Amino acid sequence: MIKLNYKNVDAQVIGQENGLNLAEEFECYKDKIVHIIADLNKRKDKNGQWLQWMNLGYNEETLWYVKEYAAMVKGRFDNILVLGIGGSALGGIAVTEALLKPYWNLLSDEQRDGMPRIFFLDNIDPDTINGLFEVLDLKKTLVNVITKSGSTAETMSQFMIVKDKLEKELGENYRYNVVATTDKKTGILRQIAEQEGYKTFVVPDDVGGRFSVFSAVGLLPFALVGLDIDEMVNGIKDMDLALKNTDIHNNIAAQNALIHYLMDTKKGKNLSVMMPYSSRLKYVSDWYVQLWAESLGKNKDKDGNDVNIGPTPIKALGATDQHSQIQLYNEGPNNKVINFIRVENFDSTLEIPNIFEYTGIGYLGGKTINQLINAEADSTRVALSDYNRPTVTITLERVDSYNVAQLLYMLEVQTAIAGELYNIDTFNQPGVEQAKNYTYALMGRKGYEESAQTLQSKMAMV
C-alpha cells in the first residue's frame, strides 16, 4: 500500500503559526470523518450522486469487454490516437506516461514488444494537429474518440477532421479504424456511432470526466498498448478496502483531505503543490490539477451560501523544479501545502562513475542516480520545514500498474472527502459551462443566437 507521511504539517515541527496540532485535530474531526466516509459509501450506489466512480474497480463486465477488444485488434494498428479533452485525456496521459517505457513512441516495434504507439490529441491548436498528421499514417491508426455528451466542441471538431481524412483514404472501411467511448444511450456521438457502425464503449452514468480514468475512458487505451489493467483493478480494490476504514488514524485519504482543508481554512494556505520525484509521474500532477480545481473551486456551498472557496492546485516536478520554484516556496508567501510523491524502488539503477575524483564533484562517484533523486526529495522536504513550510509525502514502493492505480484512486477519494469538509458539491462544474456556452454561441451553434448577440456586445466592451 502507498504511504502518507504528514509529520511536517504538525506544529511541533513547523511551529504553531503555520502548523496544525494534528493529534487534537484528528480527535476533533474523527466523528465527522466517520460520517463522511460512511455516507460516501452509502450514497455511491444511488443514482444522481455522481459517485459511481467508487464502483469502477468492481466492474468485471467492462474489464472483460475491454480485454476482448484489445485482443481482437492486437497487431492490426501501428498507432493509437486518443481524441479527448480534460478528464477524457488527462488520466490516460498520466497513466501511460507513468507505466509505458520512457520515450515509448520513439522505441522500435521490437522494443515495444509489437504494441502500438499512443498519441493523445487533447488540445485544438491547429499547428499541433497538422503536425501530428504529418507523422501518423492514419490507415494504420486506431482512433479512440472520447466524449460522453458527444457535443464537446474540441473533441468533435478533431473527430470531424480525422473522420474526413480516414474516409478519403479508406472509404467505407474507415469505420474499422474508429472506436467511440460515449454515453450508453444518448448524445451526438452515440447517434453517429450507431449510424456509421463504430465499435463503442460506455462512459458510465454518474461518473464525471475527472473521475473517469478507471472506466473504459482509461482502461481501453491502457489495454490497447498492453498495460496490465488487471493489476490496476487489484490496486483499486485494495485501496478502496483500506479507504472504507472510518478511523482517520488509518485512512490516508481522510488524513490528507483534512490537512488540506484545515491548512486552507485555519492557516490561509490555499495552494496545493503536487511534486512527484519521478519523471514518469510528471503528468499525475496535470491530472491532479483538474481533479482538485474543478471539484473544489465553487462559489456556493450546499446551503446556497456564497463562499468562493477552493485550494488552487499547482504542478511541479522534482528535482527539476527545485531549480525554478523552491526559492519561492521557501522564502515567498507561506500559503502552500507541498505534496511530495517519492518512489522507493525505481525499475532500473544508474550508477555515477568514479571520475573527477579529486574535484568538488568527486563525492558523487560511486553513488547512483537513484540515491541522488531521493536525497533531493528528502533534503527539500527538510529544508522546507526549516522555513516552517508544511509538506506531506506520499510514498510508492514502485511505479507500476498496482501502485499508480492506488495513488490515483486515493487522490479521488481524498477529493471527495475534502468536498464534504468544505460542504460543497464536489461533482458539478457550473463555472466551466458558461465558457462552453459562449463558445457555442461564437461558433454559431443553433439555439445560442441570443447568447451570441449578448456575447458580441460584451466582447466589444472588454
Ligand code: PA5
Second form
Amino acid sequence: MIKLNYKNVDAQVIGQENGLNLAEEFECYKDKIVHIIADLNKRKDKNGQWLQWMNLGYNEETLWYVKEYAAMVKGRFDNILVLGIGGSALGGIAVTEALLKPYWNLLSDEQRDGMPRIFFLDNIDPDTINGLFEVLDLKKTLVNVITKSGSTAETMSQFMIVKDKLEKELGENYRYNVVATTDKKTGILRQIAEQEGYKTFVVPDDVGGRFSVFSAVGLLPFALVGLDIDEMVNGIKDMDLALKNTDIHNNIAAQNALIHYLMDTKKGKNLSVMMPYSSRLKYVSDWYVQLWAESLGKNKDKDGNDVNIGPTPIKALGATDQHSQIQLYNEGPNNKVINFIRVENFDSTLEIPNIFEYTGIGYLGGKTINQLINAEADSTRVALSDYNRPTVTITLERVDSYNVAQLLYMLEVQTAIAGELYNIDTFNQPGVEQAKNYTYALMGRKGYEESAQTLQSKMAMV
Ligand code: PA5
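The form predicted alone done, now the form predicted in complex with this ligand:
Below, the chain from earlier opens the complete complex, with every other chain and molecule after it.
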C-alpha cells in the first residue's frame, strides 16, 4: 500500500505559526470525517451524485469487454491515436507515461513486444496536429475518440479532420480504424457512432471526466498497449477498502484532505504543489492539477453562499524543479503545501562510475542514480522544513500498475473528502462550461447567437 508521511506539517516540526497541531485537529475532525466517509459510501450508488467513479474498481463487465476488444485488434495496428481533452485525456497520459517503458514510441516493434505506439492529441494546435500526421500512417492507426458530452469542440474538430483523412485513405472500411468512447445514449458522437457503425465503449453515467480514468476512458487505451489492467483494478479495490476506514488515523486520503483544508483555511496556505521524484510520474501532476482545480475551485458553497474558494494546484518535478522552483518555495511566500511523491524501488539501477577524483564530484562515483534521486527528495524535504514550509510525502513501493492505480484512486477520494470539508459541489464545473459556451458562440454554433452578440461586445472591452 502507498504511504503518507505528514510529520512535516506538524507545529512541533515547523512551528506554531505555520504548522498544525495535528493530534488535536484529528481529534476535533474525527466525527466529521466519519460522517463524510460514511456519507460518500452511502451516496455512491445513488443516481445524480456523480460518485459512480467509486465503483469503477468493481466493474467486471467493462474490464471483460475492454480485454476482449483489445485481444481482437491485437497485432492489427501500429499506432493508437487518442483524441480527447481534459478528463478524457489526462488520466490516459499520466498512466501510460508512468507504466509504459520510457520512450515507448521510439522503441522497435520487438522492444514493444509487438504492441502499438500510443499518441494523445489533447490540444488543437494546427502545427502539432499536422506534425503528427507526418509521423503516423493513419491506415495502420486505431483512433480512439473520447468525449463524454460528444460535442466538445476541440475533440470533435480533431475527429472530423481524422475521419475525413481516414475515409479518403480507406474508403468505407475506415470505420474499423475508429473506436468511440462516449455517453451510452446521448450526444452527437453517440449518434455518429451508431450511424457509421463504430465499435463503442461507454463513459458511465455519474462519472465526471476528471474521475473517469478507470472507466473505459482509460482502461481501453491501457489494454490496447498491453498494460496490466487487472493489476490496476486490484490496486483500486485494495485502496478502496483501506479508504472505507472511517477512522482518520487510518485513512490517508482523509488525512491529506484535512491537512490541505486546514492549511488553506487556518494558515492561508492555499497552493498545493505536486512534486513526484520520478520522471515517469511527471504527468500524474498534470492529472492532479485538473482534478484538484476543477473539483475544488468554486464560487458557491452547497448552501448557495458566495465563497470563491479552492487551493491552487501547481505541478513540479523532482529533482528537475529543485533548480527552478525550490528557491521560491524555500524563501518566497510561505503559502504552499508541497506534496512529494517518492518511489522506493525503481525498475532499474544505474551506477555512477568511479572515474573522477575531483572533490566536487568524486563522492558521486560508486553510488547509484537511484540513491541520488531519493537523497535529493529527502534533503529537499528537510531543507523546506528548516524554512518552516509544510510538506507531505506520499511513498510508492514502485511505479507499477498496482501502485499507480492506488495513487490515482487515493487522490480522487482525497479530492472528494476535501470537497465535503469545503462544503462545495466537487463534481460540477460551471466555470468550464461557460468558456465552452463562449467558444460555441464565437465559432457560430446554432442556438448560441445571443451569446455571440454579448461576447462580441465584451471582447471589445477586455
Ligand atoms: O473533467 C471534466 O469534466 C472535463 O475536463 C472534461 O473531461 C472535458 O471538458 C472534456 O469533456 P468531454 O469528455 O465531454 O469531451
